[in-house]
Every structure is written in C-alpha cells, then in structure tokens.
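Below you'll find only one chain, the form predicted on its own, shown as structure tokens.
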Amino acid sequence: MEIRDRSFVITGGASGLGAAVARLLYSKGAGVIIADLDQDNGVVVAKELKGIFIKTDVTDEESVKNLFSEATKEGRKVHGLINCAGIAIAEKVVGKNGVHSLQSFSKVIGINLIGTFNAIRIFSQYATMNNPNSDGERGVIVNTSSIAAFEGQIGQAAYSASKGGIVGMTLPIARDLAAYGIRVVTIAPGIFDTPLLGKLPPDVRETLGKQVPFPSRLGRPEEFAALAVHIIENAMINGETIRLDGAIRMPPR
C-alpha cells in the first residue's frame, strides 16, 4: 500500500512503539490518528505530527466506534490500523501473595487481546468501503504481539496468553478479510526500549540487552516502526507473525 496521502490509526500511539510508528508514517506523508488513554502525551504527539488525537479505551465498544467515527468525519478515509495498545504484569499462578488474581488476568486479556480484536473489527467495517488500489487492497492491519507468545517466562501467564491469542487469530482474520482486500500481519517484538523498560535501573536494562545474541542490545522503537512500514508497503506479507528479536529465545526467568 502506498503510504503518502493515506491515513492510519495507531492505538497506543502516545508513546513507545506506537509513537515511533506514527512518526515514521508521518515522515512518509501519511495522516496519523493517535488513539490512546494518555491524553497528555497523545495530544503532544498528534500536534507534533499534525495529526488527530482521540482519547480511546480499546476495551470499550462505544469508545472504539467513536474513534473511527471521528477519524472518518468530513469524508476522510482510514486505510490502516496499527495496534500497539497493551499492558504487562508479572504474577505467578501461585506465589508469595497467594493465587493469581482472576481480575488481573482478565484485565490483561481484555486490553491486549480483546482490545486488539475490538479495534480490528471496527476498522475493518470502515476499510471495506475504501476504494481498492491496483492490487485490490483496501486496508492493512498491523498487530503487536510479543516473543512471550512463544517463550513466556515465569510470571507471564496472563501476558503470554494475551499475546499468544493475537498470534492465533492473525491467520483466520487475514482469511476472513481477504475477500475485501484487507491484510492482517502481526509483529512479535523481543526486548525493546519502551517506557515499560524505562522504569528499570540502567544495569538491569544493560543485562537484558546482553541476552540478545545479535545485536546485543535492546531493540529500538524505530526498528519496530521500520518493520511496520515495510509490512504496509509490501502487499505480499499477509496472515503472518514476524519475530523481531535479534534471535533471542527467552529462558524460564
């Protein structure tokens, strides 16, 4: 898909991986819609990129419907969705504080997995109405999973389940939407330098980076953004999950 003069919604676009994708898309001539609960950062990023910020809770049906209703006002079209909204927790099934909270497990599944699907289904409804390009393409969806979907560590039951669900639904959704010319691809990043890791001490961050075979460092959000943009531009990539991890395979802890 040609990026210039197309519009893209980025959930979780106020910071981290989502903000990096928004910046790269903007640099290539796209219009960006930042969807996030973080209004302060979201407004700043949207202003920087001459885009739109729409406060959005991906777990709420009406909130996501409002997102795409606002994004397509005045005849505007939305051609792509980048799903980066998500959270992570660390909690053992049975630990020092007792049994794993069902509420926290449900919250992670609700935001990471159900929230991703919620955005996909509403976006797809709008994308089916886009005019197809020469390939017959009307839209593209890029999801964010994690290598935890494949090698979840101790304390990652909820997170791994949510990210594994994204991997599992990628192919069937791509097949569902193929008739409309809408592609669906998932990126499974390894250890990336995001605000989540920014809370860790420098020595811990350095140790994490050294676990990566090559390059032995944390991934950069710009590298995630570069892959997302390539996926958008390469029409043959569809129904696939791509690991972006420097060849790391996570140990149990």
Ligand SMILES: NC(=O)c1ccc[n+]([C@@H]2O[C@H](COP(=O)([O-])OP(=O)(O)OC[C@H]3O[C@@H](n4cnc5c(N)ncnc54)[C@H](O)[C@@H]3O)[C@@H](O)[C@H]2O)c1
Second form
Amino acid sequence: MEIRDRSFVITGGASGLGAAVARLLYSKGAGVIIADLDQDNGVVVAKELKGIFIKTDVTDEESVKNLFSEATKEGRKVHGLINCAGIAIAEKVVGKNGVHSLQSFSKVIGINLIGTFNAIRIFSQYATMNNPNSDGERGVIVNTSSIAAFEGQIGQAAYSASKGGIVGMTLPIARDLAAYGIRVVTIAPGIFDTPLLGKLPPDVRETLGKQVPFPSRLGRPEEFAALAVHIIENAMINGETIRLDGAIRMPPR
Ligand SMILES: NC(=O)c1ccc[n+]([C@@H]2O[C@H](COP(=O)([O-])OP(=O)(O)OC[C@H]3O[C@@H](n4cnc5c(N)ncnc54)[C@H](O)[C@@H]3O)[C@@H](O)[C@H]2O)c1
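Now that the form predicted on its own has been shown, please provide the structure of the form predicted together with the ligand.
What follows is the whole complex; the chain from before opens it.
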C-alpha cells in the first residue's frame, strides 16, 4: 500500500509505539488520525503531525463507529489501521492479595483483544469501499501483540491471553478479508522504551535491556514504526505475526 497521500487511523496513537508510527507515516506524506482515550496527549501529537485527533474508546461500539464516520467525512478515505491501543497489568492467579480478579482479566481482554477486533471490523467495513490499487489492495491492518503471547511471565495470564488472541485471529481475519484486498499483519514486540516502561526505575529498565541477546538494549519506538511502515508497503506480507525482539525469549520472571 502506498503511504503518500493516504490516511491511516492509529489507535493508541497519543503515546509510545502508536505515536512513533504516526510520526513516521506523517514524514512519508500520509494523513494521520490519532484515535485514543488520552485527549491531552492525542491533541498534541495530532497538532504536531497536522493530523486529526478523535477521542476514542476502542472497547466501545459507538465510539469506534464515530471514529470511522468522522475520519471518512466529506468523502475522505482511510486506507490503513494501526492498532496500538493497549494496557498491561501484573496479577497472579493466586497471589498475596487473593485470587485474580475476574474484572481485571475481562478489562485487559476487553481493551487489548476485543478493542483490536472492534477497530478491525469497522475499519474493514469502510475499507471494502475503497478503490483498489494496481495490486488490488484496498486496505492494510497492523496489530500489536507482544512476545507475552508466546512466553507470558508470572502475573501475565490476562495480558498473554489478550495478546495470544490477537495472534490467533490474524490468519482467519486475513482470510476473511482477502476477497476485498485487505491485509492483516501482527507485530509481536519484545521490550520497547515507551511511557509504558518509563514508569519503571532506570536500573530496572537497564536490566531489562541487558536481557536482550542483541542488540542488548530496549527497543526504540522508531524501530517498531519502521516495521509497521514496511508491512504497509510490502503487499506480500499477510496473515502473519512477526516478532520484533532482538532474539529475547522471556523467562518465567
Ligand atoms: N512497550 C513495550 O515494551 C511493549 C511490548 C509489547 C507490546 N506492547 C504493546 O504495544 C501497544 C502500545 O504500547 P506502548 O508501550 O506504546 O504503551 P503506551 O501506554 O505508551 O500507549 C498506549 C496507548 O493506548 C491508549 N489506550 C489505552 N486504552 C485505550 C482504549 N480503551 N481506547 C483507546 N486508547 C486506549 C492509551 O491512552 C495510550 O495512549 C500496547 O498494545 C502494548 O501492549 C508494548
């Protein structure tokens, strides 16, 4: 999919990995629509990139319908969806404070997995109406899973389930949407230096970085963005999950 003069919706685009993708897409001539719960940061990023901020809760049907109806106003087309909205929690099945709350488990599944699917289904409805390019392509979707989908650590039951769900649905959705020329690809990042990790003390972040075989450091959001952009541009990548992790395999803790 061409990037110049195309528009892309980035959920979670107000921060971290999503904001980095928005910046790189903008630098390549794309229009960006930042869809996030965080209005304060979202407005700042959208302004910097001459884009649009649309306050969105990915778990909410009406909110996501409103996102795409606003994004496609006045005949505008949206050709890509980058799903970066997500949260992480740490909670053991049975821990010091008792049993894992069912509410927190549902919340993580609701945002990370159901929220990703909610954005995919409404984006796809619009993308099927796009004119195909010379390759027959009408749209592209990039999801964000995590290596926790494969090596969840202690306390990651909910997070791993949500991210494993994204991996699991990537191929069937790619198959569903193939008839319309819409691709679906998932990135499973290792440990990236974003505000999500910024809350940890510097020594803990350094220790995390040292666990990565090579390069022995935290991933940079720009490196995630570079892969997202490559996926958008390379029509042959479809229905697959790509690890982006410097060869780390997470231990139990
Ligand atoms: N940073 C890492 O090391 C890492 C590793 C693997 C996977 N990931 C995944 O990458 C994605 C982005 O993470 P990040 O590190 O950039 O985190 P981040 O906290 O910087 O950004 C996440 C964004 O999602 C938004 N968001 C949360 N709930 C939302 C909702 N219901 N609706 C709309 N927006 C919502 C937040 O407001 C925030 O702006 C997440 O899905 C995360 O699980 C991150």
